[in-house]
Each structure stands twice: as structure tokens, then as C-alpha cells.
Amino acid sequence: MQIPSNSLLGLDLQELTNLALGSGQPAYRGQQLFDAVYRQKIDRLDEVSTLPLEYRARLAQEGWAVGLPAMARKFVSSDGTVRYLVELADGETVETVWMPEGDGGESGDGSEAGDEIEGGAVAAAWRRATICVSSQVGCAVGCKFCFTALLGVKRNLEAGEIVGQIAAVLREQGVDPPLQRVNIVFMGMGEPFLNYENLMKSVRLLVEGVGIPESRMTVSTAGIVPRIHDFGQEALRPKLAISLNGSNDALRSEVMPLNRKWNLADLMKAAREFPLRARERLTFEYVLLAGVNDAPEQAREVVELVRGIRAKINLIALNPGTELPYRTPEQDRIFAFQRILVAAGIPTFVRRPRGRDIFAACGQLKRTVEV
């Protein structure tokens, strides 16, 4: 079951000024159902206060809603961090994480400059956050280190799930951008690449309804190739990041199977073919698994991968979990890692996790309902 045909969450401009003037009304109205949807954030359609009476109650009678999700849970970590369990229509969840101050920091000592933490938690007066979304329930690609891929993928998100996810929690946390700086990125459950459309259709809504722009907006894919050539032809895109993993195909396919799909060399072609902006970098992240990807020679083979690339690369120390048949590198391991693309002159970055207590950090993401 995908969201209501009803729900207006989804719809673009164009789609609501014909949903007017389908009722008789004046196509302005379309503007200001999209400004209220998007911008204003409403949840129901009595608050619509611009417009008529008639036409509110016209559109509840048509069986028209919304259709921002609902919260069903919350956990909020000792460092600011906040996991929400979002319920869908169908009664599906998913996954969105709200992240004052960023999204775990990139800094040569793996903390992230500047975070404010008064007893526990960030402080409120926080400068900049990050909100984590979805674009699928569960995941199709199975990468072994991750407590996502044990769901299996059930579906692919509307570009209104996607949305309302973001509308939800800005809404909850009282943010309205772009009078306060929100990044975006898709990196919650699933792999947005294997539902493109619902996915770029949602950045449009974001950049033309939200008001969030595109260079705040980072989608993640772990290796879907055509999409990434399709991603770098968009008028209106993000910034993209690759999950590599993998110093060479043995390793790579071992912990990421989609590798036995599209290779290295594939990937790599792909990512130097891709149509970079002015002052743009791409992203590489390497999630580091002790005693499997986490060597010196595995580093020298990641320099010589991405040598010639306009990039960064992101170290992710695993996120542990009884699942997982991996462990996390002790700190020394990560940070010689780290030194050895540094010298290479690659800016690289040591992500500190965000939410491990209440397993919203990277790859944690399983709809857990106890912490």
C-alpha cells in the first residue's frame, strides 16, 4: 500500500494549481496550498487560514489531507541527538534523525569543532543541524555492516513520505528554514538511487517549498552507477556522496555485494565522470571494520583509487551491534588510517558518531522501539 492518492504532501506546485482549478477556485490557490504545505508546514487543512472557508471544508469533504506522518516514537541521546520512529500511512515506519550542530563532525581528531554541550547535551542555541532522512522501508542492497540491510527492502518511499519526514520533524522542532540553516541528507534507511524519482522529485519540493537549498543537500548511494550519471545530468541536484568500503573488488564484494554488480573500475569511472561544480568536492565514505579494511596498505589502495578526484573522504569508525559480525577500530588504527590519505593530500575527515546510545548513528538505523 503506497501513501494516499488524497494526501497533498507530494504534490507539486503545478499538480496543486490544477487540483484548484479542478474545484472552480482560482489558480493562486495552488500557490497558496503549496505555501502552506511546504513552507508553513501545516498538518491539517483547517489551518489553512488563507483559504475560503468553503474550499477547506470542499477539500476535507473530497477526502483530501495532508498527509505529514505521524511520530510513533522518540529517543533522544545524552548527546543532542534525536531518533524519531515515523509512522506512514500504510503503517509501515521509517527512520529520521534530527542532529544539532551537524551530522558527527569532520575534524583531524574526530570531534567536531564548536559543539556546545551543556550537562550532556547539545545546547539549544545550536548554529546549524542535520536532519537524516529515508527513501525506503528497509534496503535492498545488503552491505554486511550495516543493521539496515537485515530488514530486507518492503518499498519505496513517495516523494511526500520523503518530504513529510522533513516537514515532521522541523515542524516537532520548532526550525523554519531558511531563516535557520538545516542540512539535508540521504542517508537514512534504504538506498535513494533505487528510487530516484520519488527522490529527486523531493528535492524540488525541499528547494522550491521548504526553502532548502540543493548545496545544503547531500545524497548518498552505495554504488548504483547508471543513477550516478543520470544524478550528474539534473538541473537541480545535491551534493553526492559514494560509500566505498573497499580498497579493492575482493574486499569491496565481500562487504558490500553490490560490488559483484558494478566494480570498482566502475564505480570509479563513474565518480571521474562526474560533472563536478565550481568548489564542489565529491565524497568518498569508508566505513572502517577492524582487521578487515582498516589497514595501512588498504589506505595506500584507497589513495590510489581516488587519485586525480576532486574529493574527501569521510572515515566512519563502525557502529557496533550484536548483529554485526564486526567490530570497531581502536582510535590509534583509525587515525594512522587517516594520516596515511592525508599525506597523500586528500582532505580527509574522522566522522564522531551522533546517537549511538539510542541507535541512531550511521548504519544503526533498524526501527528499534527500545533503547
Given for the second form:
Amino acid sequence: MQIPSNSLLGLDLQELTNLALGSGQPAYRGQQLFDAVYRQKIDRLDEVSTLPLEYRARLAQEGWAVGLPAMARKFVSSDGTVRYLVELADGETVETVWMPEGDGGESGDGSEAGDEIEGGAVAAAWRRATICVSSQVGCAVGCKFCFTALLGVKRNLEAGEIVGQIAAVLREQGVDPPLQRVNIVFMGMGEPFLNYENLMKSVRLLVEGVGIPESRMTVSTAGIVPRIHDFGQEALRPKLAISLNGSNDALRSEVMPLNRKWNLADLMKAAREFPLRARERLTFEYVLLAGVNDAPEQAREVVELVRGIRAKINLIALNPGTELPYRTPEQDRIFAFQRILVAAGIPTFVRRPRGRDIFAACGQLKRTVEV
Ligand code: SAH
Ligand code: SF4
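Can you return the structure of this protein in the form predicted together with S-adenosyl-L-homocysteine rather than the form predicted alone?
Every chain and every other molecule in the complex is listed next, the one we just looked at coming first.
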């Protein structure tokens, strides 16, 4: 089922302008709608005070609404992370996570809190935050270590539903880009590159409407090779992260069956050919599974795989659960793995677990809610 066609959220400036023109309104009403929906994140048409009352009434009569998704539930972690259960128009739910001072940090563009902002004022005590957003209801890729995989895929999200998660969280948190710094990671439920057109439209709306630069967004893919190529050709694109999770084909195929379709040779060729911008690095994520892919020998295989690529690696200790056939490695084992990569000159970070007490961490989304 699709989002109802009467949702303004998801329409770009041109589409909103056409809507206004179609009702005999001047073209600039399109811009006013665009600002109201994306910049101001107003959730009710009758609050859009820039529009004449009769035009607001007409839009409502025609069945138009902003279409901001509802926050059905909210779980707050002791570390400040908030996990939202976001309810879509057809009753399906996805999860969106707010991480104050989140993991998007080390992939930032070098500017820090306290930067000069418009008018010479200095952003006060604001520290960056990261929003982790979903791209599909469930996921079809079937990685063996992932909770979302257990759901299968129900449907793609519309562009408006992707942006809507972010707009709703920003509203809830009272945060206003671009004055306040927000990173977006497409690392929630779903495989973004299996919903490519809607993903890219949501990126454009976030940049042009909400005011979040693409340099502060990261899309994570399990390795949909043809889309990695397409993504590299986009004029406007976020940074790219690839989930590696296995250091050789046998191992990667075992934990990510998709490797049988696009193997490591295909994947690393696409990674090598990916046109990085100045100072940009390609991120590889590697979920560590005790006794499966966390041996020193496997770290050395990873070094060989990424040789020659301007890469950085994020190591993620498995977020465990009884539904999963794997265990989390001991700290020592994780740091030993990291040391081998660092010694080979690859910037390697161990991801801080976030919101574990509320099951907000990567791969755990939708684990604890009724479906
Ligand atoms: N589908 C995309 C993005 C969503 S998953 C992808 O796979 O890249 C985001 C990240 O969470 C991926 O790097 C994935 O490998 C990781 N992940 C999935 N399940 C996990 C788990 N149980 N513990 C830790 N990380 C997990
Ligand atoms: Fe899908 Fe990513 Fe989970 Fe794999 S890790 S099943 S691609 S959400």
C-alpha cells in the first residue's frame, strides 16, 4: 500500500508549485508550502500562516494534509538515545533512532560544535546529533546476524516517509537544521539501495528543504553492486558505507547470502571505482561475530581487500539476541582486530554501542515491538 496521494510531504518544490498553479494560485505559493513542510516542519495545514485562509481551506477540501508520520511509541535510553516507533499512513511501522552526539561523528566534515554560524553568532552549547533512519518496512536481504532480516520485507518507504521520520524527530527534539548540526545515517531498517529512487528523492528534499547538507549524510548498503555504481554518478549524494562483515567469499556468503549474487571481487571492484570527493573516505562496516569473522587472520584479509582504497573501517560488536546464531566477541579480541587494521594504516573505529537497554542499536530495530 502506498502513502495516500494527498500527502504534501514527499513533494518537491516543482511538484508543490504545480499544485498551487493548478488551483489558480501564484507560483510562489509552492515555495511557501515547501518552506512550511520541510523548513518549519509544520504538521497541520491550518497552521501555515503564510497561506491565505481560503487556500488552506481549499487544500483541505481536496484532501491534502502535510502527512507527518505519527510517533506511536518512544523508548528513552540511559545514554540519551531515543528510539521512536513511527507509524505510517497504512498502519505499518518503522523505527527511527535519535542519538545525541551519535556515531555519525567521526564521518563528519571536520567542522565542530561551536562553529561560526550566520550573522557571526556562535552556536551555543549545541552538540551534534545523529538520526538513524529506515528505508524499508523490514528487509529482504537476509543477513544472518540481523534482526530486521527476521521480518522479511513488507514494502519500500516513499520519499515522504523517509523525510517524514526525520522531520518528526526534529520536531519532537525541537532541533532546527541548518543552525543546529544533525547527521543522518541511512542505517535503520531496510536496504536503501533496494529503494533507490525514493532514497535519492528523500536526499534531495533533506538538502533543499530541511537544510541538512549531503556531506552530513551516510548511506549504508549491504553491497547492491549496480546501485553503488549509480550512486557514484549522482551529482548530489551522501557519503557511502559498505557492510563488509566477511573477509573472504566463503565467510561472507555464510553471513550475508547476498554475497552469492555479488561476490567480494564484484563488490571491491565497485568500491575501487567509486569516485570519492576530496578528503572523502569510503566507510566499510564490519560486524564482529565471535569465533566466526574476528580472528587476526581475518583482519589481515580485510587489510588486503581494502588495499589501495581511501577507506576507513567501523568495527561493530554484534548486538546479540537469542534469535541470532552468533555471539559478541570479548573486548580484547575486538581491540586486537582493530590494532591489525590500524597498524596497516587504515583508520579504524570501534562503534560505541548506543541505546542497548532499549534495543536501539544497529540491527536490533523492531525487535521488541508488536507487529
Ligand atoms: N541494509 C543496510 C543498512 C541497514 S543495517 C546495510 O546492511 O548496510 C546497518 C548496519 O547494521 C550494517 O552495517 C549491518 O551490518 C549492521 N548490523 C546488522 N545487524 C547487526 C547486529 N545484530 N549487530 C550489530 N550490527 C548489525
Ligand atoms: Fe537488511 Fe542491512 Fe539487516 Fe542485511 S544488515 S538484513 S541488508 S538491514
